[in-house]
Amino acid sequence: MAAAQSESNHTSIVEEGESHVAEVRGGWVLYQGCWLRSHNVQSVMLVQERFKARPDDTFLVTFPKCGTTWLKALAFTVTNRFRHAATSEDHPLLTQHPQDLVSFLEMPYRQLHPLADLEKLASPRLLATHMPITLLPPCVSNLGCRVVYLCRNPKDVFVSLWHFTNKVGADYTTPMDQAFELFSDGVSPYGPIWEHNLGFWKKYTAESDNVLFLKYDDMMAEPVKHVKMLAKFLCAPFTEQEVSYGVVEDVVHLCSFDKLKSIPINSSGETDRIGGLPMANSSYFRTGKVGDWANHLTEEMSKKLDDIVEEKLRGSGLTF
């Protein structure tokens, strides 16, 4: 019964946006050059048609499993540190999941939870999305809204994504070798990943005042340096006094993987942040390690993905 209902929903959504759908592959729909689950297409369409950006909006953009939760925690803590010190015992991060402190544009699905919910947020708004630049409403660019883009080595992204999707529901479970072939073909949520990365990289090289382009590996290696960069870009730079008092390090510690993972709200219970798909709060925290792909991919798989990404990004200046 559930399968029949899912197929019915899939069909109706595809039909609604069929003028923009180039290909359907299993449960995936190629919508305006981006692969989405069929039930996500309608939500993205609603965002494109109805979302109203504000000039002082800041968008945190990531391909799935590129440090979204970490970036949300950091951006929220940096911009709210004058109301909530990183060392305070009642900091919101201690009682609320980072995913709930910064709202997504396209999630929960906007056909279930209207975009009017975002209109209620006070300015300046911090908003998040997984959408590639080609799917963002034109108003985001036209108004000169700030964009923070965080990317990650595609091999680590694939491994993290595979573990995550296998946790959230049996209907998403795919053997790793099959999932790898799809990923290598560009078929993954919001993929192809190289197009996602390249779109914002080009935006960054053309408009560096409006786009901050960050790499997960670099941030993990030098978190203090990159948190300072993030704060400056968000128009909330750390003062010399804050730096001397160790405030930057306090932010880094509070938002660190180990700290966030240990907080009860993040390690227990489940929440439906998408619409009809409750997930364990702990599913957003696995290892967070750089280079974990080496524990899962064969040498052949590693070389294949490296070669594909290198070819797709060749000449752009972007490398991993």
Ligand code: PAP
The other form holds:
Amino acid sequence: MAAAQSESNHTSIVEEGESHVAEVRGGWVLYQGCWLRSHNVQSVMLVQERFKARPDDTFLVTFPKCGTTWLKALAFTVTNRFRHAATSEDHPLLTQHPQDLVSFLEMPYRQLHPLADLEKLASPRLLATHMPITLLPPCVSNLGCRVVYLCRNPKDVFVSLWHFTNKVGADYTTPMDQAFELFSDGVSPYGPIWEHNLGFWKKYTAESDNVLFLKYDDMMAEPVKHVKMLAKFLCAPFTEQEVSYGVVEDVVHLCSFDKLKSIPINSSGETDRIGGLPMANSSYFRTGKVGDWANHLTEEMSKKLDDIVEEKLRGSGLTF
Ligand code: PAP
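For comparison with the form predicted alone, produce the structure of the form predicted together with this ligand.
And the full complex, kicking off with our chain again.
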């Protein structure tokens, strides 16, 4: 590790008294095996203590930058298509950012915006989270809540995350090589990514009726097939008539990267969805491509991350 990196990558054990946090590194704290910013830890703790799941809740779960915006848009459009046809001129996605159509559990930070806001949502609720399975409140599993998990090639996740964090504010700016070292050590928001992926992969292999496990690259390659799978899982399967009328393609088109990126609410302005950190609405739409990592990572970086991920996932049946 270069000398210039050593300070911000410094690892230390936290003083007694902050017993929920085990370790601090580069501004990240390790909370119950998951790397978070400290204000995010507070929010997660509130969710763990107070969130009341309902048996008919469905959770859209993603590691950051795996296609959350896309999944929110698709799940919202599929489940609301009888009220709002995907082709309608007043579809909510034409005036609201996809991020705002499905609420996150732990964002905005629950110490700033009460969790009770989620109580006001009518059932069945669609809720999103970046939390790994180990941090989810036990009621989610105990009540048999369903999960749609979307993952993505970790190399593309890293590149997407790096661009995003460098856009949202100077405080988060980290040179790519330094961020890569941290990411490869598992230190990134909600990391390690392989633990996140594995946790939900194991849940999927144990209870496949309750978990739909999706990969970004597969969805990009065959969106129609995957949107049909999503609709079926969300108890809103497309009828034969809808299929023959091209309704699935309409949903795919409305939620496509190019279409969403072109809508003014997504291409302009700023919104604070976290608490004290306004972000450009356009920052959720960068390239929307599979394999963009090749434009940013050296061969050495690519091999290093491939080797780590392969080793961590070995024997699980999950591959990228
Ligand atoms: P989040 O985890 O912070 O909520 P998330 O939506 O997962 O954000 O990440 C944004 C990524 O999804 C971006 O990837 P990129 O940096 O590699 O380009 C973004 O472009 C991509 N994305 C956003 N909307 C879509 C979409 N409709 N289809 C495909 N990819 C999309």
